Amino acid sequence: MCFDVPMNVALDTSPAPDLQAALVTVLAFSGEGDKATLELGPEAAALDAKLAGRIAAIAAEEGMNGEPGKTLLVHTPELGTKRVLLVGVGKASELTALELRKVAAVTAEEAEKRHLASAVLALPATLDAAAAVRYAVEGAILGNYRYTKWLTDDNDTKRYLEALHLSLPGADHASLAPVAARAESAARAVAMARDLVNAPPVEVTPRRLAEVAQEIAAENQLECIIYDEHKIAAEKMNLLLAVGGGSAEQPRFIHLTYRPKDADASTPQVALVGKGLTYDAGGYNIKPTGALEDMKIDMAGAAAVLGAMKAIRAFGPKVIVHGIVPSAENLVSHNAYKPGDIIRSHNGKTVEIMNTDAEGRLILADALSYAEKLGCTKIVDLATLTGACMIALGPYTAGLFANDEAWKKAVLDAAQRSGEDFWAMPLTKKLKSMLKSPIADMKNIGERWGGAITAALFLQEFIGKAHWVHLDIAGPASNDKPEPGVPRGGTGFGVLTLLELLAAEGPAASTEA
């Protein structure tokens, strides 16, 4: 499996009008008044002046008013730049660097669609240079992402865009090079996570996830431990073992570790835990037709964790980071676990199985208690856990549950800087009674109401003193409607937030949106 985007992103000190490229993107603003009117940015105005106002005239004819998301392509054969792409970004006073991620993605997508080898994006000098470069690099790479492995027609697989130049005259490119490198590492990690989610379940199995983890460890000098089904049983991770029991593909437990150079016994430890259901048929509570076809995405939490571990060296956090992935397939067979079973978890608590399709919380439970035993004082888990969270928040927003306000705020702040959307949800104690069982310590599912909350309350039973955040990413883990930088399919959601969170624990300076 090849985790790559075949394109280079380069910084350039030359003004955009002077660069030779098949396409140059410049910003178009809306006027500051109540009525949207077009205002060309400085770079767009410079090109327009070379063309005696033709860009502005065509924009007026086409009704281009600089509203966010609006685009206009103008052919300029008399210039070295053969095409000018105007991208609307709204009012100049409201422009943030984060918006450049979408602009760069649109540039890459437009160039690829027109079979162009090169493109230029003019970055505005009004924004912080480091932030502008960071988000533009991320957007360029993510906008160029395609999953084409299983396509056989050359017309569908051929890639055209070779280089996207970021024009930023007068900037200190030596100081911006590390920023660009970190952004590229992060974006390529997102691309890897997308590949894992998009790949068919016949390819991405628990064993394959373990192999990917080993490849990541070798590339990034990480420690790697893989438990097979025998070691999982020896470690008494019986919930993971039960969920995977119905498949001929045996479960795997993945543990990657990053250690900073000066780590010692006093170095704080953080755990990233990702749900790795490489396929979820629901077990004996089998899903209906219509709900089965996309269940390869049920390992998106694992993909996010592996993506973050792939890029972690570029961010250099000062803490020890554990990337933990419990992985299994949830199928039906004579060995599958059944409703009514009682299973003893890794931390000794017993669980009555009321629904075999509530399996993600089971494998996470064993992984969370494992992370606690490692001595991790901070834990984040990511999981496509409940449809209830998607019903509550829609397809683009993930739910966030936490047992500690400071850690919750750190994750939310990191998410805001990364441009990923989370919403804080309550851990309503009153709902915990839904999980009571007369014959075991708890049931694995509550009643219909508050399903995302009861799932989080279940997970909390496997957290001791650690500061913990649970991220239910069921909605934004995949995308049905393509948007700039996010094609249909796996999104790699969560990778950027995790890396931004870890960056706050280390020397790599974060950039504000």
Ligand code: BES
The other form holds:
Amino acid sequence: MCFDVPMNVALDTSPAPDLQAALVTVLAFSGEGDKATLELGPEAAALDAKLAGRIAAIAAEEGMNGEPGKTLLVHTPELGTKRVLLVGVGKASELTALELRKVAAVTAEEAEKRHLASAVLALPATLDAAAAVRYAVEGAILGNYRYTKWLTDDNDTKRYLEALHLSLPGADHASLAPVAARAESAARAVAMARDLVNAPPVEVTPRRLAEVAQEIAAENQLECIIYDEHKIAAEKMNLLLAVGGGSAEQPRFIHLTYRPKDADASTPQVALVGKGLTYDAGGYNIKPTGALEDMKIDMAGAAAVLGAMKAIRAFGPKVIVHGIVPSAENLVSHNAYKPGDIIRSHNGKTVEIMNTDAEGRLILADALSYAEKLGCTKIVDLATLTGACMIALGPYTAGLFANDEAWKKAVLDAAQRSGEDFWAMPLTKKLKSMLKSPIADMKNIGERWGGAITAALFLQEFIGKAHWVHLDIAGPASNDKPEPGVPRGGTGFGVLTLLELLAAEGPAASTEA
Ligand code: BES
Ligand code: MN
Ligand code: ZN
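I would like to compare: after the form predicted on its own, may I see the structure of the form predicted in complex with the named molecule?
The complete assembly is shown below, putting the previous chain first.
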């Protein structure tokens, strides 16, 4: 695979100052009062003492007050580590382990920017050690992520940071090493998902997505079935066939399966379904300039599912997990489907096509009924489905729609731990009438208002008894404004929440009777 995070993360039980590195990061707090006043954490204070108070003096000079997002670099030639980076994290009493993801990302980015080969992050002893290590490892790897594949100048592609050490004196290395390994698998899976989203559509076609799935399956002992256009037709996934019909790159339907070691006929089955539009031009309802340029990201749901399947062995869920990706290109040609077409879906319901740009729900409809036919009782789908969801929630928050309270709570709890932002939206029954067609079982679009909801209601028509959560990730799938650990472009959003969700699933944890 092409993804590119060359750095190693190592766990160290020595105190930060004893580690030889070009840079050491320590936390800076903002004090407990109303006005932010710098309060050095114990690790920072220890270094400051060695330097006779120089760090505190420079911090005061520079107005470093420990607020989140503020950083200050102090040169310390007399120490083993030549630079100390203070990273503001706000009040000590409000510090959570999740915040360390950002701190680690800032450390990796700062070291890379300064062409340093090594860095140390001093983890605070006050937090749960496993949580601190987990988030710091994730942040370090994601902070080091860059998409450089198509840059030809060596100066643009050269990478400097080789190792980031997490210092946690006295920590139980034996119990933390597996935590770090699992976090590393998860973060590298996020990096892969970002690579897939960032890659140009000429490279990531439905065919290529299927190859990536096969590589993931081979590396992780997963079953993998790929349906080409002929097998898609034989399975009567006519909606997927119709959407993909306009491109010379024919559609693919990807089905990965993970089975826990002792799986039997009673093992619960979960499906992860990801929208895999490798390019969405809109079809005959073609998108305008300004909307087309970004539409390579329309396979971000698929990337999240493939990312989760890539790291699934490290999490070892107790349930059978199906990773399902319907994939197509939505283009214009003499073979493309048209507004006015009526198409019979995989589950037999007919759909009148009123807008060829509402294609995601079509390919997902076939995939959702396929998943339920497999015997999956819990389904999560992820899709860059509607611009309307971005209008509703902004660019950083995914919309969550659910037909079951317990499954919804499981996803929201997992999201809390992964630090990804979701907001529950309603499946407003009254809007169902918007999808009525006089000549088919339904239309593929509603009216203008409530566009994210009518898209979800459309999907629900293809769900029977299964507990189902639909995640509209149109906003958070990509990022315009770079943040620590999240550069511009594909974010890999969803991978971490899916892995958290699966880790918590199992026959014992199941809500099924
Ligand atoms: N892939 C788009 C949704 C999208 C928009 C994702 C912006 C990411 C950023 C989807 O297929 C689409 O075109 N949706 C239409 C639906 C409409 C025709 C009912 C939309 O949102 O405009
Ligand atoms: Mn579209
Ligand atoms: Zn789309």
